[in-house]
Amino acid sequence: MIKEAMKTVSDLWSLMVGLKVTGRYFLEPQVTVRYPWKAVDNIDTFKGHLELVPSKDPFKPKCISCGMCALACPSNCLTVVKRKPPKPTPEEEKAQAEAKANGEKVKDKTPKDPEKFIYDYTLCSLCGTCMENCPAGALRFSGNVYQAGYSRNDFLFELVAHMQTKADASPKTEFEPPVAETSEA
């Protein structure tokens, strides 16, 4: 029987703590945003999916397709596919083949950006470990706070593709988010 009143009064004593910390944040404003009908003031620290950095030619990105981001990922969300290299003329194949007779050293004419670099946002923990440990700075979260989509393939991105259209892309045909309400007080 007294151990039956001392459970009572000790799970009492854990539902008065309960409340005290409900009451507390009962007070305080609201945080949550409701979307659409109010738009979300801080957008600058919101961390989105993961984008290339194009290089000087807005079409090329920086990477040089060494693959540290796809092996550093814990999450195991990317994927970095090389170019191969173009087939050399046989005018080419005779200067590489009287080089390395001479023992000269054949400079790699393969590309460095990647013909594809794939991104399962899905599998995405957004560490940021990736950009942490490419070389070359070629990662970067988009501040993209409207991506929404139907399935898990929505969230799948080519991101090489996917920055050529953005380039592509004129400011004035891209989503225009809903101006933040200000209170009038």
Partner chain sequence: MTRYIDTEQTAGDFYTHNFAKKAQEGTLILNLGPQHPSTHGVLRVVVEMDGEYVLRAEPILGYLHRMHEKMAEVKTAAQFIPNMGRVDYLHAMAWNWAFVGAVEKIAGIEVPERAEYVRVITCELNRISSHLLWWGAYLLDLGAFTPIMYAFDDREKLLDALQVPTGSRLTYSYFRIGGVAQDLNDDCLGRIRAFIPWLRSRMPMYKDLVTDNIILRKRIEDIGVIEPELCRRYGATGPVARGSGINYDVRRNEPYGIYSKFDFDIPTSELKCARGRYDVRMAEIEQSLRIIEQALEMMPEGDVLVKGAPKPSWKVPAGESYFAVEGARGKIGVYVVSDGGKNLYRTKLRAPGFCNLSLFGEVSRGTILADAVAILGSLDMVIPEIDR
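For comparison with the form predicted on its own, please write out the form predicted in complex with its partner chain.
If you are looking for partners or other molecules, they are not here, because only the chain is given.
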């Protein structure tokens, strides 16, 4: 009988303990980050969409148009358009024909960088397989958290042009958050 009464009291006490916990947290500071004014501190670890890595020339990608990325991609969101070989001048044509006749290897003059690198962000699942399979290390994640658009076409990137416009703009304005300043927490 007494045992049961004690149990009832301890049961009711557990309710008080719960109130104490919520009461304590009520008085403690908040842990949320008020987003538009502050951003979380690990925003740089986000992947973001793909972009091409420029070579020494900031307008020319490292890409060698081998197409490994498109082959590896699980969702077929990459299309690499190779450059057509430049139209050879008559002398070159002659030289080539001669070389061929001599059994020499014809040197391919085609520039290796792609003409177009089409990337559909709506399909991409950000797995990173393309980057890992790129022999030239020409792809990377942009870390652009603020990618937003009004239509599907806004997510259809032409990465070569994207890289060039980015190189055009001064490097300082690279995807700054609307109001920069990361929180301390």
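Positions refer to the first chain, counted from 1. For the two forms, the rigid core is made up of the largest set of C-alpha atoms that agree within 1.5 Å on superposition. Predicted model only: the values in this text are computed from it and were never measured.
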{"property": "Rigid-core frame, C-alpha of Ala161, shift of 2 angstroms or more between these two forms", "result": "no"}
